[in-house]
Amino acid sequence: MKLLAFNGSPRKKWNTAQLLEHALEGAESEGAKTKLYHLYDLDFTGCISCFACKRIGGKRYGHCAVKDDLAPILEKIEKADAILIGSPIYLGITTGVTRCFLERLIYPYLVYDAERSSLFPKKIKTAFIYTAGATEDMVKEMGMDRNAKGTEMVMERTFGSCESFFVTDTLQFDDYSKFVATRFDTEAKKKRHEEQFPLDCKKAYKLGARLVRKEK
C-alpha cells in the first residue's frame, strides 16, 4: 500500500504539516509506504483549459498536458492506494495553490457523458485535513463546511471515496504579541491547542491507518 500526502500550507511545521506528518506515521504502522509532498515547493499552476484531457482521440485523453513540476506527481498519484491533502482555511476555502492542485488532479479524470464517468483507473481512498483559527461553530456559520462537501463530492465521484477531517480554532502565530489579534484571547487559544491539538494528532494518526488498511 503507498499513501501520497500533500501539504496545501505555506508553512511546512505548523498545524496542517504537523497533522499530515502524523497521519503518515498511523499509514506506516500499518505497513504502508508514505510520501509527503509541500505543494508550495513546487512550481505550477492551475488548470489552464486547453481540454487536450477532453480531445477526442488525443494523446492526453484523460491526462492533464500541461508540462511543470506537478506533471510526474500526477503520473504518481495513479499508481498511489490512497491520497491525503491538508490545507488551512483562507477566507472559507482552501489555500489557492491546493486548489491549483485540486483542478489539476481531478479535471482530467472527469468524462462530460450522462453517466458521469471517471477515468482514474481504479477506486481508491482520499481524505481531506483542513485546519482553521475559526471556532467549530464559525466554520458551519460560514458554511465553510459546505464549501469542503461539494469538494469531498468530486472526489469521491472520481476516485471512489472520501472523508474530510476539521482541525478548529488552531493557533496562528508562535506569539500573539507580535501582531494584531486582539479579538483572540490568548490564553484561551494556548490552553486549547495544548489540551486539543493532542487529541486531533491522534484522530490524523488513525485517520492515515484508515486510508491504508486492506478490507477485510
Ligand SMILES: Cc1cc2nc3c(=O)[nH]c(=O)nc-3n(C[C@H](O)[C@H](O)[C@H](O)COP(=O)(O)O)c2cc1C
Given for the second form:
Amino acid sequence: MKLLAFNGSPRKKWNTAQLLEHALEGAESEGAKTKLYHLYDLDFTGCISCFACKRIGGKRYGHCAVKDDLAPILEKIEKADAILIGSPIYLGITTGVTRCFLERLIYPYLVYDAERSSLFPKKIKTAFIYTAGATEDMVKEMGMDRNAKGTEMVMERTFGSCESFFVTDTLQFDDYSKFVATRFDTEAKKKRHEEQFPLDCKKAYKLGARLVRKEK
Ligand SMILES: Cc1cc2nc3c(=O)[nH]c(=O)nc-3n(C[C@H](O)[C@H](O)[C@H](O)COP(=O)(O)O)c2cc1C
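Can you swap the form predicted alone for the form predicted in complex with the ligand?
Below, the chain from earlier opens the complete complex, with every other chain and molecule after it.
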C-alpha cells in the first residue's frame, strides 16, 4: 500500500505538517509506504482551462497536459492506494495553493456526462486534515465545514471515498505577545495546544492507519 500526502501549509513544522506526520506514522504502522510532499516547495499553477483533458480523441484526454512540477506527481497519484491532503483554513477554505492542487488533481478525471463519471482508474481512499484558528463553533457558524463538505463530495465522486478531519482553535504563533492578536486568550490557546493537540495527533495517526487498511 502506498499513501501519498500533501502539505498545503507554507509552514513545514507547524500544525498541519505535524498532523500529517502523525498520519503517515499511522499508515506506516500498517505496513504502508508513505511520502509527504510540501506543496509550497513545488512550482505549479492551478488549472489553466486548456481543456486538453476533455478533448475527444486528444492525447491527454483524462490527464492534465500542463507541464510543471506537479505533472510527475499527478502521475504518481495514479499508482497510489490512498491520498491525504492537509491544509490550514485561509479565509474560510483551504489555502490557495491547496486549491490549485485540487483543480489539477480532480478536474482531468471529471467527465461532463449525465452520470458524472470519473476517469480515475481505480477506487482509492482519500482524506483531508484541516487546521483552523477558529473554534469548532466558529467553523460551523462561518460555513467552513460546508466548504469542506463540498470538496469531500467531489473527491468521493472522483476517487471513491473521502473523509475530513477538522482540527480547530490551533496555536498560530509561538509567542502571542509579539503580534497584534487581542482577540485571542493566549493562555487558553497554549493550554489547548498542550492538552488537545496531542489528542488530535493521535486521531490523525488513526486516520492514517485507516486510509491504508484493507477492508475485511
Ligand atoms: C492568510 C491566513 C488566513 C487565515 N484565515 C483563517 C480563517 O478564515 N479561519 C480560521 O479558522 N483560521 C484562519 N487562519 C489561521 C490558520 O488556519 C491556522 O493558524 C492554521 O492552523 C495554520 O496552519 P499551520 O500551523 O499548519 O500553518 C488564517 C491564517 C492565515 C495565515
